[in-house]
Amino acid sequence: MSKYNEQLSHLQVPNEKEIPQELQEIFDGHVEKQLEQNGFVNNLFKVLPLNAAQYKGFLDFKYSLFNEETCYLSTADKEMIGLVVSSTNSCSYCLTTHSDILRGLTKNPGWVDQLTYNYRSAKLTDKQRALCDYAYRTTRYPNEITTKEVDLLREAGFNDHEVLEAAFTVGFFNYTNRWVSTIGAIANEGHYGHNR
């Protein structure tokens, strides 16, 4: 039986015979890790092998932004940015999966719900507020970005390594929101109640 037998998006299911073995082994490793951590799999891992090399590129980019040994912002801050971007873009799949992750990181599901619905209603530190404001403005008004964005983040206490990583993170989540919404991916139901 094929690993890819569920219709989880608007696209055709991946053909396992078309996926290079070395890439399938990488994908299998990610699936096993998710099953071990969560008890279920993020459904994108069952959709994206359709374009295996591009999926591998996506994973490499994602993990470069979320490698705690080489990154400057906390994973929680980046997931918070992801929720603001995804809320602004109304990407329900991304809101579902990343709110689950942030609930696990913060152990504060009520706060994550507030952040997901409208970050302005959540209790935030000054630095968190600055990151959320930056994520919102650059997602909603990309044609209005100026040096002011960098100045405001610096004023809030971020150094230039952190500013660049915040910019990469906002760009990454806008990128994923666009294509996830396009393909109509269906979130695994496990995400809704997980980490509550």
Second form
Protein chains: 6
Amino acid sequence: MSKYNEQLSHLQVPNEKEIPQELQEIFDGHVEKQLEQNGFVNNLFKVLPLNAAQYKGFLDFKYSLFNEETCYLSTADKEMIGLVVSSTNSCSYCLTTHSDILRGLTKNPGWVDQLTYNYRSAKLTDKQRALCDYAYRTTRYPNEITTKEVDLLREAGFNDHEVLEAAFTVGFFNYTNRWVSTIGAIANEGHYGHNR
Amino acid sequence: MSKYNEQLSHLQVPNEKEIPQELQEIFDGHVEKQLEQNGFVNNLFKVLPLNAAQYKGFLDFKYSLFNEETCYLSTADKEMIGLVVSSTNSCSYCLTTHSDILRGLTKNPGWVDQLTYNYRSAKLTDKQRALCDYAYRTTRYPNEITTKEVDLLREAGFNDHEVLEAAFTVGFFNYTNRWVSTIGAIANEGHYGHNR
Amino acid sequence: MSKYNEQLSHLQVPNEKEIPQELQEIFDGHVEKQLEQNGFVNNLFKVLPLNAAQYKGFLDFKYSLFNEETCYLSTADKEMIGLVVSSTNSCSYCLTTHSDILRGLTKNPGWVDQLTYNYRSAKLTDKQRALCDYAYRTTRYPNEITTKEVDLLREAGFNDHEVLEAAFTVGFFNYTNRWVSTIGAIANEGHYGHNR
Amino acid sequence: MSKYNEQLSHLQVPNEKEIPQELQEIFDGHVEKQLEQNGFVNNLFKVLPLNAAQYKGFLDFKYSLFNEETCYLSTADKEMIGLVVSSTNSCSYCLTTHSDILRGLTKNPGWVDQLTYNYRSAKLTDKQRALCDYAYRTTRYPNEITTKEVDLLREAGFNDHEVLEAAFTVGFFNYTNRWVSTIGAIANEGHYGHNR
Amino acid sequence: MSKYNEQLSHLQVPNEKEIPQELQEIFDGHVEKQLEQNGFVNNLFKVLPLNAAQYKGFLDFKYSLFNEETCYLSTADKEMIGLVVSSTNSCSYCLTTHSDILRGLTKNPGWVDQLTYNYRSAKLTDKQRALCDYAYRTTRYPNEITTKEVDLLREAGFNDHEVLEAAFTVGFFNYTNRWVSTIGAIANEGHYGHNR
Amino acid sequence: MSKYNEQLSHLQVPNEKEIPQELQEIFDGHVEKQLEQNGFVNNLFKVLPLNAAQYKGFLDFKYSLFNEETCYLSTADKEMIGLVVSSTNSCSYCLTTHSDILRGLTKNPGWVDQLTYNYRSAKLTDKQRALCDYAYRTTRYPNEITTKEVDLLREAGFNDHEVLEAAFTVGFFNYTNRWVSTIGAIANEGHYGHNR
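Would you mind generating the form predicted in complex with a further copy of the same chain now that we have the form predicted alone?
The complete assembly is shown below, putting the previous chain first.
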């Protein structure tokens, strides 16, 4: 029996035989780590091996933006950006899984819920608000972006490494939102009550 | 004198000394390859080393979506998707560099210009039109995505590997559009008349 | 000491002395009932007595739409509509309190979270989907409403009493969303984890 | 023969026998009053008894916002808000009946027509303009509401009772606009030339 | 004393001395004709001579689209299109003057008011509805225009001369709406009650 | 054989016999002039004679806005406005032909391409930027136009003749964009590489 026998998106399930062994081992590693940490698995892990090399590309890409050793912004700030972007795009799956992560990081589930509903209702520092406003504007009105965006982030106290990372992060969630909503990935039920 | 002494975006130039040697060699390899192929260098190569690890992440991510050995859609179809997304988001830099690439692939600069202006004016096969319509809708109206998107792509003749790749590709350009427009990258003048 | 000494919105706190005794008694009754049922009080009860007669008008209005003896749709269906409208308008307070109510009614917190993020991701019967689609369209595109709206609800199996009630309900949440977001009401922390 | 034999909306006509006598008497009272004042009847009076208890709820709700004894803003200012909201939502029925009312109050039909077309073209005091701008912004961009809204109204000279009432009023017309446009109520021909 | 001494827009008044005599005579002819027909003058006649040659260009252009000898659609149908476009763009001045004209043509002021509020509420033949839908869509969503537009107009019974004229007419009002709203032309009070 | 035997739009080709001789001569004159200047003919010349008198109206109207003897702004500035408007409306044909003209005027094809993609990425003087911002705002948000538009143009250094001409020009391209996109005019292949 295949590892990938559950229908967790609109797409056909991955065919285990088509997946290069080297990649399969990496995927299995992630699954084991998730199980250990959370007791359940983010369902994308069972959907995305359909296009194994691209799935690996996604994992590495995500790592490059969330690897704390080479990053400039905190993971919590980037997860906050992720919720603002995903809320603006109404990406249910992304809001589900990333609100879980941010609840884990902040131990403040009410504040995280506010971010998923409308960040303007959440208590934010000036720096956080600048990040959220930036994330909203560039997600909703991409054609109206001007030099003002960098100016405002600098004025809020961010250096240029951080500005670039914020921009990459807004981009990252605009990327995930499109394909996750398209394939209709079904979130693991475990997320909804986790870290509350 | 530094390799990165030109001001080609709103951000400060990269500090060569902060870049790990291993990464610098990879970046240099890309630059040499570009010079050889085009006679000039895409300016992002001089801007993005500011956040070297993330820049490497971007390069690998892009490779995973455009590596012809592991991909399902043609590069030309993905570049076409890229122009539709970038036109919807009015990303000048992305339209400049990717129209150059697609002119090179198709030898049809007029058709490529039409895609940058409004894909509805370009002559398209039914399959191409399905990809373009999909790219437009999910870029502009991400909150209105339903199961219809996958259905329409399948009806147009795409298999599920291709559907997932199309979704990743729409996502990829929604990612690049945000940060490229934010940092105000200046395109190399060489692009505009290249491959015409 | 006043009953209304907490700053729970952008507006000044109500002055207990300006509130007609008859109305104060009614408000107190609601508060007691809430305390008994939930153990905490919806903060609007401490904000809206600022305009006592209008607050009474709101309470009666709400009652007329949710009184099960004279209504045609189920309360759960109307709360579902409320989440769709409030999500479309990104009203944080309304999403907080009404998701709590719907969790209580359905005992399905994951499904309720999906409705707050994007109803298109939630498992819905055809009738529920027709209500949600109707709520979304008329909230977002009010100027494009045509006779098609009634036709679609009838086709989904609703009679005209139900259609009118659905229309009133969509209207009701478009009403609350505007003033709640304007006054910046702060939701009681108790809501976020309640009924989970 | 029934009182409700005219087809004045997309919905079926009310069945007089289903209406509790107590409510029918209230409705009859309103009709008589209208006939006396205007010589004709607002057609909603013949449509909404379909859901008698909810119709009563609407009448009481409206009364709470327009009862001059307990309200803070003038009726004319609230009717002005109503036209801005209804014009933003393109609600034909609401524009028809409320422009009639405001013509009656102001004896200035040209100014009222301007409000129905675009309030920016009408001569307004600074306080009126603040109300109109507020009504427009919160109607069209509900997700972008911030604390700025209350600040701007206060700066224009409104106290917090008035701010809350303005917010309720914007909400009220966002409520009526949705259901009136949905049911396709046909305005009484008498309104168009009345009070000119 | 100058003919142009009234401040009827945001712009400076025309300087009579700068206007070529030949053009001034033409403008005077239009004013006389208006006075004769309506008893008052459309205020643009006192504003636009600021750029005399361009004003002449506007008059001739308008004539080419409304000259009954060379046109294919009725003037009433084109004025109806004009109200739909101007309502979509909320151009107060255009709605004021063109509703006056259409009231004169149709002797049906209520129907004309409905067109200014929301054409979907007005009684329309299938052909009229096709014209109005076309005018709305291409005004609001110009980037989404496809071959469907011509197909739908043909299906509704229009020949290609009429389709082209409808397209020119939608364009014409999208032209006038921009500059009229920009310069803030003040409509002659006489229009509001005229032809009622 | 007819002059008009090519299918260059969605509409039927003009019938040469229906065109008044006087107009045909004018049209022929334009074609000859184009051939002489460019070596090819803008295809609208073969499409628009379908409605000959209206086509003549368009030619005269255009002349009134671009005749250098009676105009106040430079032709290049107006072509720049034209690209901003046409890009905002995604009018492929207009972007094709007017970018060709502006390339001819400026000898700067890269800068012109930037205008077609997103004027915010192009190097602009403060006065040019004011024109472009004005063109964008009034094209995209016509209902939000206020007196601020004239103020901003004056502050940038434009006199009232120029402001009115800028407003007419924005209007002109909002006119052409609608009907050109509707009829699906096919641009002459010669444009794409011309003036590069």
